[in-house]
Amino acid sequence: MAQTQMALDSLDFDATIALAAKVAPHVDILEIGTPCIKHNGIELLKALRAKFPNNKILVDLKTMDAGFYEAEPFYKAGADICTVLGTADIGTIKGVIDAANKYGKEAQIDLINVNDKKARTLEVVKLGAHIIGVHTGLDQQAAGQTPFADLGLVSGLKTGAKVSVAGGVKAATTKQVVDAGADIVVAGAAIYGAADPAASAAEITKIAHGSAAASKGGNKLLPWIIAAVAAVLVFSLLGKKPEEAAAPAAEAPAATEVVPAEDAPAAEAPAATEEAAPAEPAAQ
(Lines of atoms letter the chains of each structure in order from A and count residues from 1; the text may use other names and numbers.)
(Lines give C-alpha, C1' and ligand atoms only; values in the text may rest on other atoms or scores of the structure.)
Protein backbone atom coordinates (compact mmCIF):
# COMPACT_ATOMS: atom_id res chain seq x y z
CA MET A 1 0.00 0.00 0.00
CA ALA A 2 1.25 3.47 -0.88
CA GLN A 3 0.35 6.69 0.90
CA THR A 4 -1.08 9.67 -0.96
CA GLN A 5 0.08 13.26 -0.69
CA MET A 6 -1.79 16.34 -1.89
CA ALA A 7 0.26 19.38 -2.91
CA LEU A 8 -1.26 22.68 -1.77
CA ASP A 9 0.24 25.29 -4.07
CA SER A 10 -2.08 28.29 -3.83
CA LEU A 11 -0.63 31.55 -2.50
CA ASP A 12 -3.95 32.42 -0.87
CA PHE A 13 -4.02 31.53 2.85
CA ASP A 14 -7.80 31.06 3.15
CA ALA A 15 -8.12 29.24 -0.17
CA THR A 16 -5.42 26.81 0.94
CA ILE A 17 -7.26 26.06 4.19
CA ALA A 18 -10.54 25.60 2.30
CA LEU A 19 -9.01 23.19 -0.21
CA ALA A 20 -7.29 21.25 2.56
CA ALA A 21 -10.66 20.85 4.31
CA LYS A 22 -12.07 19.20 1.18
CA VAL A 23 -9.24 16.77 0.54
CA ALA A 24 -7.86 16.02 4.04
CA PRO A 25 -10.28 13.13 4.71
CA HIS A 26 -9.21 11.50 1.45
CA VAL A 27 -5.38 11.73 1.56
CA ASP A 28 -2.66 10.70 3.98
CA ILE A 29 -0.30 13.70 3.73
CA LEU A 30 -0.99 17.39 3.19
CA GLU A 31 1.91 19.13 1.48
CA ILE A 32 2.47 22.86 1.81
CA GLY A 33 4.12 23.53 -1.54
CA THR A 34 7.22 25.68 -1.88
CA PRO A 35 5.49 28.80 -3.29
CA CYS A 36 2.76 28.42 -0.66
CA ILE A 37 5.10 28.18 2.34
CA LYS A 38 7.30 31.01 1.06
CA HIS A 39 4.29 33.29 0.69
CA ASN A 40 2.37 32.36 3.85
CA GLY A 41 5.10 31.26 6.23
CA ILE A 42 5.00 29.13 9.35
CA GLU A 43 1.58 30.47 10.42
CA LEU A 44 -0.06 28.43 7.66
CA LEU A 45 1.61 25.31 8.98
CA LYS A 46 0.32 26.03 12.49
CA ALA A 47 -3.21 26.56 11.16
CA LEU A 48 -3.18 23.32 9.16
CA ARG A 49 -1.71 21.38 12.09
CA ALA A 50 -4.51 22.59 14.36
CA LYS A 51 -7.31 21.87 11.88
CA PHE A 52 -6.11 18.52 10.54
CA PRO A 53 -4.56 16.50 13.36
CA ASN A 54 -5.10 13.18 11.57
CA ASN A 55 -3.00 14.04 8.51
CA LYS A 56 0.74 14.15 8.23
CA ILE A 57 2.02 17.52 6.99
CA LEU A 58 4.99 17.93 4.67
CA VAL A 59 6.59 21.36 4.33
CA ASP A 60 8.35 21.60 0.97
CA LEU A 61 11.15 23.92 2.06
CA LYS A 62 13.60 22.71 -0.58
CA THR A 63 16.36 23.81 1.78
CA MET A 64 19.65 24.62 0.07
CA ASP A 65 21.70 25.93 3.01
CA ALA A 66 21.67 26.08 6.83
CA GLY A 67 19.78 22.81 7.03
CA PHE A 68 19.25 22.36 10.78
CA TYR A 69 18.66 26.07 11.40
CA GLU A 70 16.02 26.35 8.67
CA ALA A 71 14.17 23.09 9.31
CA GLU A 72 13.99 23.06 13.13
CA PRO A 73 11.31 25.77 13.55
CA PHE A 74 8.99 23.89 11.18
CA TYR A 75 9.41 20.59 12.98
CA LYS A 76 8.72 22.39 16.26
CA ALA A 77 5.56 23.94 14.75
CA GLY A 78 4.13 20.56 13.74
CA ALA A 79 5.67 19.52 10.42
CA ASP A 80 6.06 15.77 10.03
CA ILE A 81 8.33 16.00 6.97
CA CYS A 82 10.60 18.75 5.62
CA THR A 83 12.41 18.64 2.30
CA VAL A 84 16.01 19.45 1.46
CA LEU A 85 17.44 19.58 -2.04
CA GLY A 86 19.66 16.70 -3.09
CA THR A 87 21.89 19.23 -4.84
CA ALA A 88 22.67 20.90 -1.50
CA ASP A 89 25.93 20.43 0.35
CA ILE A 90 26.05 17.12 2.22
CA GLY A 91 26.39 19.08 5.48
CA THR A 92 23.13 20.89 4.74
CA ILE A 93 21.35 17.60 4.08
CA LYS A 94 22.71 16.14 7.30
CA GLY A 95 21.45 19.18 9.19
CA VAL A 96 17.85 18.58 8.08
CA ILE A 97 18.13 14.87 8.89
CA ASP A 98 19.49 15.72 12.34
CA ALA A 99 16.63 18.17 12.97
CA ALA A 100 14.10 15.55 11.91
CA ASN A 101 15.62 12.97 14.25
CA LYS A 102 15.63 15.43 17.15
CA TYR A 103 11.84 15.74 16.92
CA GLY A 104 11.07 12.18 15.87
CA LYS A 105 10.08 13.30 12.36
CA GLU A 106 11.27 12.62 8.79
CA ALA A 107 13.55 14.33 6.28
CA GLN A 108 12.96 14.00 2.55
CA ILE A 109 15.78 14.51 0.07
CA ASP A 110 14.47 15.91 -3.21
CA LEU A 111 16.42 14.58 -6.21
CA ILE A 112 15.20 17.25 -8.63
CA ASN A 113 18.11 18.25 -10.92
CA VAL A 114 20.54 15.84 -9.23
CA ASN A 115 22.79 14.50 -11.98
CA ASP A 116 23.94 11.27 -10.34
CA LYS A 117 20.79 10.17 -8.53
CA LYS A 118 22.16 6.75 -7.63
CA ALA A 119 25.29 8.09 -5.94
CA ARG A 120 23.44 10.83 -4.05
CA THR A 121 20.70 8.42 -2.91
CA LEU A 122 23.22 5.97 -1.49
CA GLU A 123 25.13 8.82 0.14
CA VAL A 124 22.15 10.39 1.93
CA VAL A 125 20.72 7.04 3.01
CA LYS A 126 23.97 6.41 4.89
CA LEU A 127 23.29 9.66 6.74
CA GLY A 128 19.84 8.39 7.73
CA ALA A 129 17.56 9.97 5.11
CA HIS A 130 14.00 8.82 5.69
CA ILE A 131 12.46 9.57 2.29
CA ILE A 132 13.94 9.90 -1.20
CA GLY A 133 11.91 12.22 -3.41
CA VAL A 134 11.80 11.36 -7.12
CA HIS A 135 10.62 14.67 -8.50
CA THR A 136 10.06 15.63 -12.11
CA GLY A 137 9.63 19.40 -12.01
CA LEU A 138 7.05 21.47 -13.83
CA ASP A 139 9.52 22.72 -16.44
CA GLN A 140 10.83 19.18 -16.97
CA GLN A 141 7.29 17.91 -17.48
CA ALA A 142 6.74 20.62 -20.07
CA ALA A 143 9.78 19.22 -21.90
CA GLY A 144 8.17 15.77 -21.93
CA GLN A 145 9.95 14.13 -19.00
CA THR A 146 8.25 11.68 -16.63
CA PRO A 147 9.40 10.28 -13.27
CA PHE A 148 9.32 6.60 -14.27
CA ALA A 149 12.98 6.09 -15.24
CA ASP A 150 14.22 7.80 -12.05
CA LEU A 151 11.67 5.87 -9.98
CA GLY A 152 12.90 2.58 -11.39
CA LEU A 153 16.49 3.52 -10.61
CA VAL A 154 15.86 4.65 -7.02
CA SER A 155 13.42 1.91 -6.02
CA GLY A 156 15.75 -0.66 -7.55
CA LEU A 157 18.47 0.31 -5.06
CA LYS A 158 16.33 -1.13 -2.23
CA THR A 159 17.93 1.13 0.38
CA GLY A 160 15.15 0.77 2.94
CA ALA A 161 14.25 4.47 2.70
CA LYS A 162 10.75 5.33 1.51
CA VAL A 163 10.40 6.59 -2.06
CA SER A 164 8.13 9.51 -2.90
CA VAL A 165 7.12 10.29 -6.50
CA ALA A 166 5.91 13.65 -7.81
CA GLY A 167 5.44 14.91 -11.33
CA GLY A 168 2.22 14.68 -13.30
CA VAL A 169 0.76 11.80 -11.29
CA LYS A 170 -2.99 11.30 -11.65
CA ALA A 171 -5.54 8.51 -11.27
CA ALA A 172 -4.65 6.97 -14.63
CA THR A 173 -0.97 6.58 -13.66
CA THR A 174 -1.23 5.93 -9.91
CA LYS A 175 -1.22 2.14 -10.17
CA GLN A 176 1.78 2.31 -12.48
CA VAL A 177 3.89 4.34 -10.04
CA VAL A 178 2.85 2.21 -7.06
CA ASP A 179 3.69 -1.01 -8.90
CA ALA A 180 7.04 0.55 -9.84
CA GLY A 181 7.97 0.97 -6.19
CA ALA A 182 6.54 4.26 -4.91
CA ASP A 183 5.72 4.41 -1.19
CA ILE A 184 4.24 7.92 -1.43
CA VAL A 185 2.26 9.16 -4.44
CA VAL A 186 2.11 12.95 -4.79
CA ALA A 187 -0.69 14.58 -6.78
CA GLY A 188 -1.23 18.28 -7.27
CA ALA A 189 -3.07 19.56 -10.33
CA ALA A 190 -4.88 16.23 -10.74
CA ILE A 191 -6.69 17.05 -7.50
CA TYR A 192 -6.88 20.83 -7.17
CA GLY A 193 -7.61 21.22 -10.88
CA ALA A 194 -10.48 18.72 -10.83
CA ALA A 195 -14.13 19.72 -10.83
CA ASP A 196 -14.51 17.77 -7.58
CA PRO A 197 -11.17 17.78 -5.71
CA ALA A 198 -12.48 15.52 -2.94
CA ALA A 199 -13.67 12.87 -5.39
CA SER A 200 -10.40 13.02 -7.32
CA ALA A 201 -8.37 12.66 -4.12
CA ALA A 202 -10.52 9.73 -3.00
CA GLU A 203 -10.08 7.97 -6.35
CA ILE A 204 -6.28 8.32 -6.33
CA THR A 205 -6.08 7.17 -2.71
CA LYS A 206 -8.28 4.14 -3.38
CA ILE A 207 -5.94 3.06 -6.17
CA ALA A 208 -2.77 3.78 -4.16
CA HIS A 209 -4.03 1.96 -1.09
CA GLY A 210 -5.37 -1.03 -2.94
CA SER A 211 -3.82 -1.73 -6.34
CA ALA A 212 -0.32 -3.03 -5.72
CA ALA A 213 -1.04 -4.24 -2.20
CA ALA A 214 -3.93 -6.37 -3.36
CA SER A 215 -2.10 -7.97 -6.27
CA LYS A 216 1.12 -8.60 -4.34
CA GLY A 217 -0.74 -9.85 -1.29
CA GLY A 218 -2.88 -12.17 -3.38
CA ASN A 219 0.18 -13.71 -5.02
CA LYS A 220 1.81 -14.34 -1.65
CA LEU A 221 -1.32 -15.89 -0.11
CA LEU A 222 -2.25 -18.17 -3.02
CA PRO A 223 0.08 -21.08 -2.10
CA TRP A 224 -1.18 -20.98 1.49
CA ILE A 225 -4.80 -20.99 0.35
CA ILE A 226 -4.17 -24.02 -1.88
CA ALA A 227 -2.38 -25.84 0.94
CA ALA A 228 -5.23 -25.11 3.37
CA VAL A 229 -7.87 -26.42 0.97
CA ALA A 230 -5.84 -29.57 0.34
CA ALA A 231 -5.46 -30.15 4.09
CA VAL A 232 -9.21 -29.83 4.63
CA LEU A 233 -9.91 -32.37 1.89
CA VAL A 234 -7.40 -34.86 3.32
CA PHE A 235 -8.75 -34.58 6.85
CA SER A 236 -12.33 -34.91 5.64
CA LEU A 237 -11.47 -38.16 3.79
CA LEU A 238 -9.53 -39.59 6.74
CA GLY A 239 -12.37 -38.73 9.07
CA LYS A 240 -14.94 -40.94 7.29
CA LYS A 241 -16.22 -44.05 9.10
CA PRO A 242 -14.94 -47.41 7.70
CA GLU A 243 -18.46 -48.59 6.86
CA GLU A 244 -19.05 -45.41 4.88
CA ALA A 245 -15.84 -45.88 2.94
CA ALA A 246 -16.71 -49.54 2.14
CA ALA A 247 -20.36 -49.06 1.17
CA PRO A 248 -21.70 -51.83 -1.14
CA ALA A 249 -21.42 -50.99 -4.76
CA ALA A 250 -25.04 -52.03 -5.26
CA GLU A 251 -26.19 -49.12 -3.13
CA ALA A 252 -24.41 -46.62 -5.34
CA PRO A 253 -26.56 -44.85 -7.92
CA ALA A 254 -26.42 -46.43 -11.34
CA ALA A 255 -25.52 -43.23 -13.10
CA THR A 256 -23.95 -39.97 -12.10
CA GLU A 257 -25.50 -36.85 -13.41
CA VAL A 258 -22.96 -34.60 -15.11
CA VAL A 259 -23.48 -30.90 -14.65
CA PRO A 260 -23.03 -29.04 -17.94
CA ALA A 261 -19.97 -26.79 -17.94
CA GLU A 262 -22.03 -23.70 -18.60
CA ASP A 263 -24.07 -24.34 -15.42
CA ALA A 264 -21.03 -24.80 -13.17
CA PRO A 265 -20.12 -21.77 -11.04
CA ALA A 266 -16.87 -20.09 -11.96
CA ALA A 267 -14.81 -17.73 -9.81
CA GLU A 268 -14.64 -14.34 -11.32
CA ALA A 269 -11.73 -12.02 -10.73
CA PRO A 270 -12.01 -8.30 -11.36
CA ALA A 271 -10.09 -7.33 -14.47
CA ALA A 272 -7.56 -4.64 -13.83
CA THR A 273 -7.85 -1.75 -16.16
CA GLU A 274 -5.45 1.04 -16.62
CA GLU A 275 -6.13 4.07 -18.68
CA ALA A 276 -3.14 5.53 -20.43
CA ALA A 277 -3.11 9.29 -20.31
CA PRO A 278 -0.50 11.96 -20.99
CA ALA A 279 1.24 13.36 -17.94
CA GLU A 280 -0.16 16.62 -16.56
CA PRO A 281 1.99 19.14 -14.70
CA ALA A 282 1.65 19.17 -10.93
CA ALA A 283 3.17 22.24 -9.36
CA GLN A 284 5.26 21.44 -6.31
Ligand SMILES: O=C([C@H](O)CO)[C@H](O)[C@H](O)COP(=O)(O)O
Contents of the next structure:
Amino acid sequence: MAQTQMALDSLDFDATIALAAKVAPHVDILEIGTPCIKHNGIELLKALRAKFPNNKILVDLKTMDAGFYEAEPFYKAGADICTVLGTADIGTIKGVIDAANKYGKEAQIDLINVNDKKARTLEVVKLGAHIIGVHTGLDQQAAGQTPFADLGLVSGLKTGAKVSVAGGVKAATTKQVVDAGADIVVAGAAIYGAADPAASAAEITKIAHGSAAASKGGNKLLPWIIAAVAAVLVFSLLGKKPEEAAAPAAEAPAATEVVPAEDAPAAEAPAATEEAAPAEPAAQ
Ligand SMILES: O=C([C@H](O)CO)[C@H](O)[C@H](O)COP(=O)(O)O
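Could you output the structure for the form predicted together with the named molecule, given that the previous block was the form predicted alone?
Below is the whole assembly, all chains and molecules, this chain first.
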Protein backbone atom coordinates (compact mmCIF):
# COMPACT_ATOMS: atom_id res chain seq x y z
CA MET A 1 0.00 0.00 0.00
CA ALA A 2 1.13 3.49 -0.75
CA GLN A 3 -0.12 6.71 0.76
CA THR A 4 -1.29 9.56 -1.40
CA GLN A 5 -0.27 13.20 -1.23
CA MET A 6 -2.00 16.06 -3.02
CA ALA A 7 0.21 19.00 -3.98
CA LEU A 8 -1.57 22.33 -3.45
CA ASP A 9 0.29 24.51 -5.91
CA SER A 10 -2.00 27.56 -6.17
CA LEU A 11 -0.78 30.96 -4.99
CA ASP A 12 -4.19 31.97 -3.71
CA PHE A 13 -4.80 31.47 0.05
CA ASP A 14 -8.60 31.02 -0.11
CA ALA A 15 -8.51 28.91 -3.27
CA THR A 16 -5.98 26.63 -1.58
CA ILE A 17 -8.21 26.16 1.46
CA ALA A 18 -11.22 25.53 -0.80
CA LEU A 19 -9.36 22.95 -2.89
CA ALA A 20 -8.01 21.27 0.26
CA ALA A 21 -11.58 20.94 1.56
CA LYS A 22 -12.54 19.06 -1.60
CA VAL A 23 -9.61 16.65 -1.65
CA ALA A 24 -8.75 16.18 2.05
CA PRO A 25 -11.21 13.31 2.60
CA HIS A 26 -9.68 11.49 -0.36
CA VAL A 27 -5.93 11.68 0.31
CA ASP A 28 -3.57 10.89 3.17
CA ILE A 29 -1.28 13.91 2.97
CA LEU A 30 -1.92 17.52 1.99
CA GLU A 31 1.16 19.17 0.51
CA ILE A 32 1.61 22.92 0.61
CA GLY A 33 3.67 23.31 -2.57
CA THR A 34 6.77 25.47 -2.72
CA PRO A 35 5.27 28.43 -4.61
CA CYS A 36 2.23 28.27 -2.34
CA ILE A 37 4.13 28.33 0.96
CA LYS A 38 6.45 31.08 -0.29
CA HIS A 39 3.49 33.19 -1.28
CA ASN A 40 1.27 32.59 1.73
CA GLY A 41 3.65 31.74 4.54
CA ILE A 42 3.15 29.89 7.80
CA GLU A 43 -0.37 31.28 8.35
CA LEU A 44 -1.60 28.99 5.59
CA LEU A 45 -0.10 25.99 7.37
CA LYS A 46 -1.84 27.03 10.60
CA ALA A 47 -5.17 27.39 8.80
CA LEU A 48 -4.87 24.01 7.07
CA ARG A 49 -3.71 22.35 10.30
CA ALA A 50 -6.80 23.62 12.12
CA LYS A 51 -9.23 22.65 9.37
CA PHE A 52 -7.84 19.23 8.47
CA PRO A 53 -6.75 17.43 11.63
CA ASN A 54 -7.06 14.00 9.99
CA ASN A 55 -4.54 14.63 7.22
CA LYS A 56 -0.80 14.78 7.49
CA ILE A 57 0.58 18.03 6.12
CA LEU A 58 3.82 18.31 4.15
CA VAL A 59 5.34 21.74 3.76
CA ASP A 60 7.47 21.76 0.62
CA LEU A 61 10.05 24.23 1.91
CA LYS A 62 12.82 22.87 -0.34
CA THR A 63 15.23 24.32 2.21
CA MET A 64 18.71 25.17 0.86
CA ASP A 65 20.34 26.77 3.91
CA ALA A 66 19.79 27.27 7.63
CA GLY A 67 18.06 23.90 7.88
CA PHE A 68 17.09 23.75 11.55
CA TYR A 69 16.30 27.47 11.78
CA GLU A 70 14.03 27.46 8.75
CA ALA A 71 12.20 24.19 9.40
CA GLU A 72 11.62 24.34 13.16
CA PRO A 73 8.77 26.93 13.14
CA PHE A 74 6.88 24.84 10.59
CA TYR A 75 7.11 21.66 12.68
CA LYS A 76 6.08 23.72 15.68
CA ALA A 77 3.05 25.02 13.75
CA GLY A 78 1.87 21.52 12.88
CA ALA A 79 3.77 20.34 9.81
CA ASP A 80 4.25 16.58 9.75
CA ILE A 81 6.88 16.64 7.02
CA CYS A 82 9.17 19.39 5.73
CA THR A 83 11.36 19.05 2.66
CA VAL A 84 15.02 19.95 2.28
CA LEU A 85 16.93 19.91 -0.98
CA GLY A 86 19.26 16.99 -1.53
CA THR A 87 21.64 19.43 -3.22
CA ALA A 88 21.99 21.42 0.01
CA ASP A 89 25.00 21.19 2.29
CA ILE A 90 24.94 18.06 4.42
CA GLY A 91 24.79 20.29 7.53
CA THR A 92 21.59 21.88 6.22
CA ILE A 93 20.02 18.48 5.62
CA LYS A 94 21.04 17.35 9.10
CA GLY A 95 19.47 20.50 10.54
CA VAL A 96 16.05 19.67 9.05
CA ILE A 97 16.30 16.04 10.19
CA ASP A 98 17.20 17.25 13.71
CA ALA A 99 14.25 19.66 13.75
CA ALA A 100 11.91 16.86 12.63
CA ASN A 101 13.21 14.55 15.33
CA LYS A 102 12.81 17.25 17.97
CA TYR A 103 9.04 17.33 17.23
CA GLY A 104 8.60 13.63 16.45
CA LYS A 105 7.99 14.45 12.78
CA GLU A 106 9.65 13.56 9.47
CA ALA A 107 12.12 15.17 7.08
CA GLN A 108 11.99 14.52 3.34
CA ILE A 109 15.13 14.93 1.27
CA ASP A 110 14.19 16.03 -2.25
CA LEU A 111 16.51 14.56 -4.89
CA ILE A 112 15.52 17.13 -7.53
CA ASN A 113 18.68 18.06 -9.49
CA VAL A 114 20.92 15.75 -7.45
CA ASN A 115 23.46 14.24 -9.84
CA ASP A 116 24.51 11.15 -7.90
CA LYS A 117 21.18 10.12 -6.43
CA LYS A 118 22.46 6.81 -5.09
CA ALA A 119 25.38 8.33 -3.17
CA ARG A 120 23.28 11.19 -1.71
CA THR A 121 20.48 8.83 -0.72
CA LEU A 122 22.86 6.57 1.17
CA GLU A 123 24.52 9.58 2.79
CA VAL A 124 21.28 11.15 4.07
CA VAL A 125 19.83 7.83 5.20
CA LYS A 126 22.90 7.46 7.43
CA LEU A 127 21.92 10.82 8.96
CA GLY A 128 18.43 9.48 9.68
CA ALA A 129 16.44 10.85 6.72
CA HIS A 130 12.85 9.67 7.06
CA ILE A 131 11.71 10.05 3.45
CA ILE A 132 13.60 10.22 0.15
CA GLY A 133 11.76 12.30 -2.46
CA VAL A 134 12.23 11.19 -6.05
CA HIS A 135 11.10 14.29 -7.86
CA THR A 136 10.88 15.53 -11.41
CA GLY A 137 9.99 19.20 -11.02
CA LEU A 138 7.48 21.15 -13.05
CA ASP A 139 10.17 22.73 -15.24
CA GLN A 140 11.82 19.36 -15.83
CA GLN A 141 8.43 17.87 -16.72
CA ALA A 142 7.99 20.67 -19.24
CA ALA A 143 11.28 19.50 -20.78
CA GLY A 144 9.89 15.97 -21.09
CA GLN A 145 11.43 14.28 -18.03
CA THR A 146 9.72 11.74 -15.75
CA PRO A 147 10.62 10.30 -12.32
CA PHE A 148 10.21 6.62 -13.20
CA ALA A 149 13.85 5.59 -13.79
CA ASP A 150 15.02 7.43 -10.66
CA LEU A 151 12.29 5.75 -8.63
CA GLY A 152 13.57 2.32 -9.65
CA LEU A 153 17.11 3.30 -8.68
CA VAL A 154 16.19 4.73 -5.27
CA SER A 155 13.64 2.11 -4.23
CA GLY A 156 16.11 -0.58 -5.34
CA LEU A 157 18.54 0.64 -2.66
CA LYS A 158 16.13 -0.64 0.01
CA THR A 159 17.49 1.73 2.62
CA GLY A 160 14.55 1.47 5.03
CA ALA A 161 13.63 5.13 4.46
CA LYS A 162 10.26 5.75 2.83
CA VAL A 163 10.31 6.67 -0.86
CA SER A 164 8.05 9.41 -2.19
CA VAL A 165 7.60 10.02 -5.91
CA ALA A 166 6.45 13.26 -7.55
CA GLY A 167 6.48 14.56 -11.06
CA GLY A 168 3.39 14.33 -13.21
CA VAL A 169 1.99 11.21 -11.53
CA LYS A 170 -1.65 10.56 -12.47
CA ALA A 171 -4.20 7.77 -12.10
CA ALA A 172 -2.86 5.98 -15.18
CA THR A 173 0.66 5.77 -13.70
CA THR A 174 -0.19 5.26 -10.01
CA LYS A 175 -0.05 1.46 -10.09
CA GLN A 176 3.23 1.61 -11.97
CA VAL A 177 4.87 3.79 -9.31
CA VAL A 178 3.44 1.77 -6.42
CA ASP A 179 4.70 -1.45 -8.00
CA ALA A 180 8.08 0.25 -8.48
CA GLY A 181 8.34 0.76 -4.71
CA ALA A 182 6.81 4.17 -3.94
CA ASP A 183 5.53 4.50 -0.37
CA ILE A 184 4.03 7.92 -1.06
CA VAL A 185 2.45 8.88 -4.39
CA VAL A 186 2.29 12.63 -5.00
CA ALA A 187 -0.15 14.15 -7.46
CA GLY A 188 -0.65 17.83 -8.14
CA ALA A 189 -1.80 18.76 -11.63
CA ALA A 190 -3.59 15.42 -12.08
CA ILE A 191 -5.91 16.47 -9.24
CA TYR A 192 -6.13 20.26 -9.33
CA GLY A 193 -6.33 20.23 -13.12
CA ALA A 194 -9.17 17.71 -13.18
CA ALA A 195 -12.78 18.72 -13.78
CA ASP A 196 -13.63 16.98 -10.49
CA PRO A 197 -10.58 17.17 -8.16
CA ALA A 198 -12.25 15.10 -5.43
CA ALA A 199 -13.05 12.28 -7.86
CA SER A 200 -9.54 12.38 -9.29
CA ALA A 201 -8.01 12.24 -5.79
CA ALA A 202 -10.32 9.37 -4.85
CA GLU A 203 -9.37 7.43 -7.97
CA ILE A 204 -5.63 7.82 -7.35
CA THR A 205 -5.99 6.87 -3.68
CA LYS A 206 -8.10 3.85 -4.53
CA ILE A 207 -5.35 2.58 -6.81
CA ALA A 208 -2.55 3.42 -4.36
CA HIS A 209 -4.34 1.79 -1.42
CA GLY A 210 -5.76 -0.97 -3.58
CA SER A 211 -2.52 -2.84 -4.18
CA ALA A 212 -2.32 -3.58 -0.46
CA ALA A 213 -6.02 -4.34 -0.22
CA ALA A 214 -5.59 -6.94 -2.93
CA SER A 215 -2.59 -8.51 -1.25
CA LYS A 216 -4.29 -8.41 2.16
CA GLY A 217 -7.25 -10.20 0.56
CA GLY A 218 -4.85 -12.85 -0.70
CA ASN A 219 -3.39 -13.28 2.78
CA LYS A 220 -6.83 -13.70 4.27
CA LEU A 221 -7.45 -16.61 1.91
CA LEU A 222 -4.28 -18.42 2.95
CA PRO A 223 -5.75 -20.23 6.01
CA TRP A 224 -8.64 -21.48 3.87
CA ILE A 225 -6.28 -22.74 1.20
CA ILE A 226 -4.13 -24.51 3.83
CA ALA A 227 -7.26 -26.06 5.38
CA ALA A 228 -8.42 -27.33 1.99
CA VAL A 229 -5.01 -28.83 1.16
CA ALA A 230 -4.81 -30.43 4.62
CA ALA A 231 -8.28 -31.95 4.19
CA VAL A 232 -7.32 -33.47 0.83
CA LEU A 233 -4.12 -34.89 2.38
CA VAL A 234 -6.05 -36.45 5.28
CA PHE A 235 -8.53 -38.03 2.89
CA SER A 236 -5.70 -39.39 0.76
CA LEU A 237 -3.96 -40.90 3.80
CA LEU A 238 -7.22 -42.52 4.92
CA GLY A 239 -7.59 -43.93 1.42
CA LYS A 240 -11.07 -42.50 1.07
CA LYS A 241 -12.58 -40.07 -1.30
CA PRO A 242 -13.75 -37.01 0.58
CA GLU A 243 -17.40 -37.69 -0.17
CA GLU A 244 -17.10 -41.25 1.28
CA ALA A 245 -15.69 -40.16 4.59
CA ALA A 246 -18.39 -39.81 7.24
CA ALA A 247 -16.45 -37.73 9.68
CA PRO A 248 -15.09 -35.31 7.11
CA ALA A 249 -18.63 -35.05 5.82
CA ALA A 250 -19.44 -33.41 9.11
CA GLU A 251 -16.88 -30.82 8.14
CA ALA A 252 -18.66 -30.32 4.85
CA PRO A 253 -20.03 -26.89 5.67
CA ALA A 254 -16.52 -25.66 6.23
CA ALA A 255 -15.35 -27.43 3.09
CA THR A 256 -18.25 -25.92 1.21
CA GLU A 257 -17.06 -22.53 2.30
CA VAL A 258 -13.62 -23.39 1.03
CA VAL A 259 -14.36 -25.24 -2.19
CA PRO A 260 -15.93 -22.40 -4.12
CA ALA A 261 -12.63 -20.59 -3.69
CA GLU A 262 -13.60 -18.23 -6.45
CA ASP A 263 -16.40 -16.97 -4.20
CA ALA A 264 -14.08 -16.28 -1.32
CA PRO A 265 -12.39 -13.25 -2.85
CA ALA A 266 -15.83 -11.88 -3.60
CA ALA A 267 -16.74 -12.37 0.05
CA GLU A 268 -13.62 -10.43 0.98
CA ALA A 269 -14.26 -7.79 -1.61
CA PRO A 270 -16.45 -5.45 0.44
CA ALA A 271 -13.80 -5.29 3.15
CA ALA A 272 -11.09 -4.70 0.59
CA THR A 273 -13.17 -2.00 -1.02
CA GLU A 274 -13.71 -0.36 2.33
CA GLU A 275 -10.01 -0.44 2.99
CA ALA A 276 -9.32 1.00 -0.41
CA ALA A 277 -12.04 3.59 -0.02
CA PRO A 278 -10.37 6.88 0.63
CA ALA A 279 -13.17 8.28 2.75
CA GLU A 280 -10.87 8.54 5.75
CA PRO A 281 -7.17 9.30 5.44
CA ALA A 282 -5.19 6.23 6.40
CA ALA A 283 -3.79 6.25 9.90
CA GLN A 284 -0.01 6.51 9.77
O1 LIG B 1 6.84 19.93 -5.92
C2 LIG B 1 6.28 20.33 -6.89
C3 LIG B 1 6.83 21.42 -7.71
O4 LIG B 1 8.22 21.44 -7.53
C5 LIG B 1 6.30 22.76 -7.27
O6 LIG B 1 6.34 22.91 -5.91
C7 LIG B 1 4.96 19.77 -7.28
O8 LIG B 1 4.10 19.98 -6.24
C9 LIG B 1 5.11 18.31 -7.61
O10 LIG B 1 5.86 18.20 -8.78
C11 LIG B 1 3.80 17.58 -7.77
O12 LIG B 1 3.01 18.17 -8.76
P13 LIG B 1 2.73 17.48 -10.17
O14 LIG B 1 4.03 17.21 -10.82
O15 LIG B 1 1.87 18.45 -10.89
O16 LIG B 1 1.99 16.18 -9.88
